[in-house]
Amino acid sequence: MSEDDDRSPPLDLRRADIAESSNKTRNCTGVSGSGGSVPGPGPSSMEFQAPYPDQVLENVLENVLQFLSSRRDRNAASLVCRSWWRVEALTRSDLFIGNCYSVSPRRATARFTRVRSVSIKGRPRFADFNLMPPDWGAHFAPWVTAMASAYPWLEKVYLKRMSVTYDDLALLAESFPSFKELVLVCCDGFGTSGLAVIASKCRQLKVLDLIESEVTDDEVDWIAFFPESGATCLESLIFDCVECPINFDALERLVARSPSLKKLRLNRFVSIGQLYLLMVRSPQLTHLGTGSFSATEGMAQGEQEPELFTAFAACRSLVCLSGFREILPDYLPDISPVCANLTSLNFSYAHINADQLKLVIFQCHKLQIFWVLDSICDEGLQAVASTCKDLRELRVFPFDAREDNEGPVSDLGLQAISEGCRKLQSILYFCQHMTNAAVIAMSRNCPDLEVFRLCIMGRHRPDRVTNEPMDEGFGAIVMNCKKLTRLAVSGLLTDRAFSYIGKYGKLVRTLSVAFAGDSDMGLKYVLEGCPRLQKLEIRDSPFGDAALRSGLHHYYNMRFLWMSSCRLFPQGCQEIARALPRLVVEVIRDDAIEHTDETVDILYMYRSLEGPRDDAPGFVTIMQ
């Protein structure tokens, strides 16, 4: 599922601009008879009513639109006329809500009546970095209540950054007899008791994925609540974010009676010896999260090594490997049997050095996705560049994210990747130092880049060689990478960098800015020059009310704008709210921010068909 693939307002629910199609009735007279009988009145004549023209069209459209899967294409089809709008709604089985406050559950369920899969996003992304006060909102309760009566055939729910309670999960489990998939990404508010309800009542469950969510320990043995009799339908079980011990015996039995299980990601309470037992039970796995990847207390290290190697050798279908929490690097060579087939490898929790990485990475010639900590240094990235020629996505995370830390990766690692991995499409790169030359080299060597996120953690850091701003590097990215849709900028940047983005970033949909810019002109360049901009995130930058006003023409086309610790004042935010009544303008007070004047702590603006929400907490002021 793409982040956002259309510019139209959410769900295309407003139809005031579409003319009503006229309904016409035709009466036709026909005669039944033999030979040359003359038509006339009487019992031999028959009247019938032909189908409405719109009805015929809709029957044809229904057969065509059911094959249309892209949201962008479906939204475009719904804008043709009233008939297309109606039929598109009837044939849509997957409902995507990019902002849970952009439309009400009542309106969404009234229009889309045959939905089997629902995806909803809540809080903005900056909430992941503790930039939003807790208890802001994004509650799942009104959505699951509406869906319980509207969608009895619902099979799948995907939630991201939503607040989910035990009652929500209980209602979900009780309302949908055919429910199969639950995916919770960066969600909170629920615990192991909620998971137990899902496990016990959703008898057709295929997917239970908990990804980077906060799950409280209710001291409930949720794994044991899966049905004990017969084979399960489970295909994916991901719980690596659950920070509490699990009943391993129950987990082992569950895995043993799940012949269709393809994805299994374990939490850090699963030892390497237990991992071995699970792998023996499930050699059909394609995706594996290893858990802690360290020995059980009191067990000699060497005891499990030969067995673990054998277990990996038996898992011939493994293509994705992750986990490695609390890793003991001595065990890394045991994954060698699967390295040649891996297309995805996640070492973002593994604190390993370059030499330890090389034992593995030199065997991963098919790798397309690689996440890793910066502890591998530039030397490790050079090893990746020399081996992984088919790499499409790279993420390098900081082991120590402090601004004053001397980062172990730099422009040297970035340049090596650009020279060796020329099929790269997406990169997230945390570092302390960078050069324009390295970024320019990447723009030339990797022209297929769609996502470029460079996070220079030290504030206002210039080119480490020339001491110049990083303007030319980011300018080269937007000039040379013609497919770029997502960009994150950092380091010492002047308004010149933003002028490049506005001039050349015509496909950019998501832009993240931190500690950058000179004046209001920087933001003005972006808002006036990026016609497809959907999501704009800005923190700690010198943009004020004048810059905010420059986007009045574009805000209705955006999903949201987030600005924190900038130079906005309540009056400027009020002006936007009055000028654009269909835009919700939230001013959020953050007590964690020191107040030296009356500037706004956080501004969060988003388009909505419903107007201001009714569950705003006290620290949120909605401008009217």
The other form holds:
Amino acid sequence: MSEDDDRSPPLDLRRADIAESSNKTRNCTGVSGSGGSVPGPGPSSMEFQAPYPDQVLENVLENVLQFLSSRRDRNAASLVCRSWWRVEALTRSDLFIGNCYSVSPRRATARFTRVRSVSIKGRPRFADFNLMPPDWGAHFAPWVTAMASAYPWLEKVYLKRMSVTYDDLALLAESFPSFKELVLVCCDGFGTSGLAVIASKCRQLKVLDLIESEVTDDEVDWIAFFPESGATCLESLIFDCVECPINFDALERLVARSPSLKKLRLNRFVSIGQLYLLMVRSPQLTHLGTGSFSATEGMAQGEQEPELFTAFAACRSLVCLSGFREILPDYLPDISPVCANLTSLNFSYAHINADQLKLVIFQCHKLQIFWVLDSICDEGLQAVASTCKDLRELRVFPFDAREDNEGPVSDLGLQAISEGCRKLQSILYFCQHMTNAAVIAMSRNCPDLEVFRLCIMGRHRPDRVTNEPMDEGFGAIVMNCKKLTRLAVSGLLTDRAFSYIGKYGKLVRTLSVAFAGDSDMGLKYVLEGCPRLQKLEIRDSPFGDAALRSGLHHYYNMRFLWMSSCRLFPQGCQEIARALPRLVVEVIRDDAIEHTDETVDILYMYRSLEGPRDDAPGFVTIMQ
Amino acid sequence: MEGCMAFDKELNLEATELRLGLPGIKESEKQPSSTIKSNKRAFPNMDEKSCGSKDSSKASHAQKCNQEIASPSKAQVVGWPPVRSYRKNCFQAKTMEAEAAGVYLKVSMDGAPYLRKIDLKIYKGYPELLKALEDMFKFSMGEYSESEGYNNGSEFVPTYEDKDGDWMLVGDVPWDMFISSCKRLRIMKGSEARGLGCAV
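Could the form predicted in complex with its partner chain be given as well, to go with the form predicted alone?
Next comes the full complex, this chain leading.
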């Protein structure tokens, strides 16, 4: 449940050019250093060549650099000199692509030849909220095709917001005999048939995690495709987002022969009775997603209730609990045996009230991560604040995500949390009403805050008490929270709020803005003031071409800029494209938006080594 | 020809006209329909309409949007609040279920050719229900009193059939009991209803 964490330093595009040209002239007679833990196709020549001095250095370097794990460190090391660049490339086993269009599969696989694990991110985040027309891109296909030949030893694939097809999964399953981990977050384009092919062909599969992905029901019994006999290597099986019924018998047998299984997250088609049967088979679980946590419809009155309490008591290693998709609150107390050990609890699909929450939360002293629905109200948050002194991450989601409804949580809840949970590092809070005072209080009480995302659902809503803009609250956050790297703002905000962000938000990497600001100055403050800014997403704010120009010095340092329904015109976007040739400037037409003038619907721009992509759909214009 | 006209009047077609809308709302009271943008994407929220966000990026947009928030019609903005469709869908079903599970009943009125159907759940109490019935069938029923029933020479009287099959006067039992026991409503001619108020 952790946020993506990008620590890559600014990409020096000119150096990358140099590095690339040196690649072409590279001499390939080097003998691989001994003791390297990266087996792979090595030279078959048995000729002994007296090692030249550089060669010795390279061997040593290889042995040293293989221990570097942080990609920031690796990027830095690769810029030292040609030799270091070469060796770093040989020893990099984890490849992270923050934007699938920033580099081509060909280029990436040519530079890094011994990769075991690949992470690729595709669509921009605002696409999750239907702001991007469908079929925009981010296809896994060209990547899996390139990797099928380049990385025969590939073990792990992590994809976020990518479009993955059945064919992609089939190719993956076929091409990598050592394949161990597949993690798909917010992906789409595939169905249960794709899962089946993974299950049946990836014999070394340890991890199959589907997180918030859209999986179509191809009416394939994918669970039954895991090899029927013998123990599996499965350590993690997460499928709570799969919206189709599951063959429970096959699942039960699978769990029974998966002795290494530590993480199991069931979908809502698993009833509480079935959950019990699974738990009994796997008391070694550390992470459990409980499925529906509700009785099946057919359960008659007086039918034996599952001894859930006992099952939970047997799970001594359980630290992370989620699920509760259709919770029957009567069963909630059954989780009590594990509460004292829980470090992570996800109630964000459980429609429970404060009293029901209190039944369990008062025992959760070790809780560090807590996701919940606003149905627990301010009162529930107060209970959390009084008990969970170790809380690091809190997310409060709205049950009824509409603008004009009653707000069960408010500034009162936020205030309580700030006073009780002093170690808070990350918060996402949806509410209807907020005050500057509560936000200021949090800025003072929680100095460790790194992520502050406040969503006041009513657009342009001022301070509930003073009726003033929310400028001072967010200003206090950037001023007092010295470790802040991610910020999302909302409510009535003037340019002043942005001046605060530009002045104090020196570490901010990700900024989300919606329905805020008065003029170009707002955006200018941010672009001129925040040197670490990498991801900027803005919607429905009055920022125009002049503001866009003010970021020219910085755009190469960013992963992307998204601006939708702002005051941008095609000419302004084109200016940027012409000034910065290594930037891909996409102007995306969204037919759902009514056109009253020539302003651009969506601007999405990102640095890239490849120039305009060749898979852009008709509604995308790449400015040049 | 004239005979037809008279017949039409008596039929009172307007009263029995099938419309989408709460009973009792006249044509003129209808909210002007907000512009529905042609959304090519499938949204889980069927009420979702785009707020005029393009127009609003002008100097006075704050004002305008505040007005929009104040207006009774809940115009939904695309992608706002920023909650993923998956999550929205999960609870959409629940809130819609809760809202959809109404208590629909047939209402007949002596002399009127067509039955009406109403959802009892949308009314909070007798006064609302009775007013709605009066508007729907264009009559008045007079004041209710426990001892006398609907008096003051009203021509029509609201009655209902309960679970046991008995015909009762509307208003005799507490509202909650009424909702759970009422099977259908009949607006009876006053003369026939005499004696009902004394039943029980």
